[in-house]
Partner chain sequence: MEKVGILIEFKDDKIKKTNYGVITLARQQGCELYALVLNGNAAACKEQLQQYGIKKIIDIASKEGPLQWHPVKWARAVVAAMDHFGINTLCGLTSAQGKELLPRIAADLDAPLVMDCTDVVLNERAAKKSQFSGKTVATIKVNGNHFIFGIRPNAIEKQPDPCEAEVIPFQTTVDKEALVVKEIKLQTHTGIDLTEADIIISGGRGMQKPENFAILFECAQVIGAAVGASRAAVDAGWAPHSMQVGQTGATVSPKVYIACGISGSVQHFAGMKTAGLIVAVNTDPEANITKNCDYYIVADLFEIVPILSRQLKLVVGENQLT
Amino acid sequence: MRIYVCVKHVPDSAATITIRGNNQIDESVTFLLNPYDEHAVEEGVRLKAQIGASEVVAVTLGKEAAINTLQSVLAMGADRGILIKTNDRPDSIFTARALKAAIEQDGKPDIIFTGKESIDSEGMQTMFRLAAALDMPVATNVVAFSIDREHAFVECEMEAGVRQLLEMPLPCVIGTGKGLNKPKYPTFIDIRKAKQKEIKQIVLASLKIEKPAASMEISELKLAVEQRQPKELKGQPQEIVKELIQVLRDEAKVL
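Can I get the structure for only this chain, the form predicted alone?
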């Protein structure tokens, strides 16, 4: 079985982000593997261990620095990586087409894992666009997964704790949620071995992707502003409790 995992090179959520111009960020901050994609990699590696005679191939679209993210994925157990190199910031429409082209150039996928979203743009669209381009069924926020020879069986976590049960024919696209597994982080030996694994680099322009009729772009980035202000409640305990209830009812509107 050929297992593909689509991953993304994203800024560390703990980093201090600085906006440059209207719609750029200072990329001198630390970048890493998108946290949701860790679960996709882990599930791909587990599936290989379960069925044997398989290969896990990680694919990403990004700048040359994204090789560092692919090295992390290889250290987690993927067999090889593919970097589609570009200095642009393609939207989810073009990204899906690029991933499709690179995967089809490499081989025939039996299953594709992705994270359910990326922590930078949080668009949650790429997996659906990729599945549509490949004419495959897709499920997202998957928290339980199994397969037989012809089908995948998944549980998708919905709002309010509801779970949706799906049966899909293979091949298909699986968007992993955090509840699916607990990623095993690589040891020093795993990291050393990863450096010997292949990372194929493809220039985006060489894929000759047809330009989509529609596109999206980020017109402006703004830092999130904390609107809440601390308020100290003073007085006797009975008075404080009465005022707190009033705040929760009238301002927070949770009562």
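Positions refer to the first chain, counted from 1. Since this is a predicted model, take the numbers as computed values, not measurements. For clarity, a rigid core is taken as the largest C-alpha set superposing within 1.5 Å between two forms. Compared with the form predicted in complex with its partner chain:
R20 is not among the residues whose C-alpha shifts by 2 Å or more between the two forms once the rigid core is aligned; its shift stays under 2 Å.
Please could you give me the other form, the form predicted in complex with its partner chain, since above is the form predicted alone?
If you are looking for partners or other molecules, they are not here, because only the chain is given.
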């Protein structure tokens, strides 16, 4: 089976973000594998372990530095990596087309894993666009997954306490949610072995993707301002709670 995993190179969620110019961030912070994509990689690697005779190929669209994320994905057990290189920041309409083109150039996918969301753009949509471009069924926020020869069976987490069970023919696209698996941290040996694995680099322009009619662009990016002025409620517990209830009633108007 050919298993593809789409991964994104994103700023560490613990990093302090500063804004450059009008609509960009200062990229000198630590970047790493998008946390949700860890589950996608883990599931791809597990699937290979389960069915054998497969290849797990990680694909990313990003700057040259995204090679580091591919490297960590290879250490997690993926067999090869593909970097679609660009210095632009394509929106997800364009990204999905690029991922499709690179995957099709590489081989015929039986299944494609993605995360359910990237933590930088918080777009929640690339897997749906990729699936539509490839004319495949898609499920997202998948927390349980299995396959037989022709189908994928998934459970998707809906709102608290509700799951939908879906069945789809292969090939399909699976957006992995957090409950799906526990990603293993690579050992030193895994990391060393990963250095031997192949990473193919493609220049985005070489994929000759037609400019889509629709687009989304960030016209302005600002730091979220923290305007809260913390006040301490002091006194005996009974009094503190009395004050709190007053706040809930008069200020928040929820009682």
